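As a starting point, one isolated chain is supplied in structure tokens, in the form predicted together with its partner chain.
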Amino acid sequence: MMNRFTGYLGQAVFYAFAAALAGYFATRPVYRQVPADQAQIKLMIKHGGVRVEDCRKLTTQELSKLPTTARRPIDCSRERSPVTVLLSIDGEPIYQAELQPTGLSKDGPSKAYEKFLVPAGRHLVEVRLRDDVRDQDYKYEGRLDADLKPWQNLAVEFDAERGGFHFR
């Protein structure tokens, strides 16, 4: 050790350094995740696509094959149809996909949560969803002409009970 006051003096400078050290990181550098002149579509979806096979009556016959317990009149393939999803913006897909069921017998709904920047401004929105195998075309559709302040986050999400997208 060296005298009393430089011992002090050298802790002192010692605790400076550290609590800058400190003081600095817990807020430094700024994290810059999404540049200042973009915005953010969020598409989110979760459904549960049409059954592949349509529900059957069962036989007289191929009901008193099953056992008293499982005699059930309708029986009924668990299996969900594909979601498939289309979103464009300015008439350019930008995100196109099938969306499997989940669940081990296929008869979960099926999930998208997405993100993707835009330069901020004006753009139509334009998103699509078939959640039936046997259909061609599109059932549900949803159209925003919107225009986008930068940072601003827009979600786009899929709800089926209530008509279908929403726009926020």
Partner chain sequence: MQKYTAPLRVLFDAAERLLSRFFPPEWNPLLNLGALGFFFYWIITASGIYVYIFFDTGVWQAYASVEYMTNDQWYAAGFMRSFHRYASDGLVIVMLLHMLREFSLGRFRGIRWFSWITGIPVLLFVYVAGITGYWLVWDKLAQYVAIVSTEWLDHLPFFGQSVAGNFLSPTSLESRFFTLMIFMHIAVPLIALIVLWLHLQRVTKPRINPPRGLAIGTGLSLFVLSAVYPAVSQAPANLAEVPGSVGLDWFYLGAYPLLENLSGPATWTSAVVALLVVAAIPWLPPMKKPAAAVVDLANCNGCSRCLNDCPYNAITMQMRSDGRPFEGEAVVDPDMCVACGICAGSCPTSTPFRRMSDLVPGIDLPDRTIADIRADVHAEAERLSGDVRIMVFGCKNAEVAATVRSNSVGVVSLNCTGQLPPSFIDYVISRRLAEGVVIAGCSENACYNRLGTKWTTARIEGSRDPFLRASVPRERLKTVWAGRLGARMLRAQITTFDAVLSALGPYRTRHQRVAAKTTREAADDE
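Next up, the form predicted alone. The previous block was the form predicted together with its partner chain.
So it's only the chain below, everything else dropped.
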């Protein structure tokens, strides 16, 4: 009986030690992805640029040269323009990229997901996007005067259907 009791006691001590060890390492050492005096800005873009070429109507002569299964009155290129993005903090650019369209025919959306650490405090966040290679002006612009707290996440998301950039 005594041998059985010591076995159970030893098992209980071992499990208590293992639980205490796991509990300690679950909380120590303290790890933070963002330093104490920093905030994080996340830029998320998924947008299909304008078609590189405009669609054109085929003439009757062009249609007659095509096989009957390939005859369609309008010819459209599938390729889309790259999307140019510029993100500035307090007038200083921190991210500038030309995002190429995805897909084998370059007909998919351009995508970006980037994270930036900035000092906590008041900042002017400006973001611009151009989605047409034939146009040199930025079509979409967003601006936010933000007071970022330490460890705060500011999401900058682009949605053309809702009018452009949204800050959360």
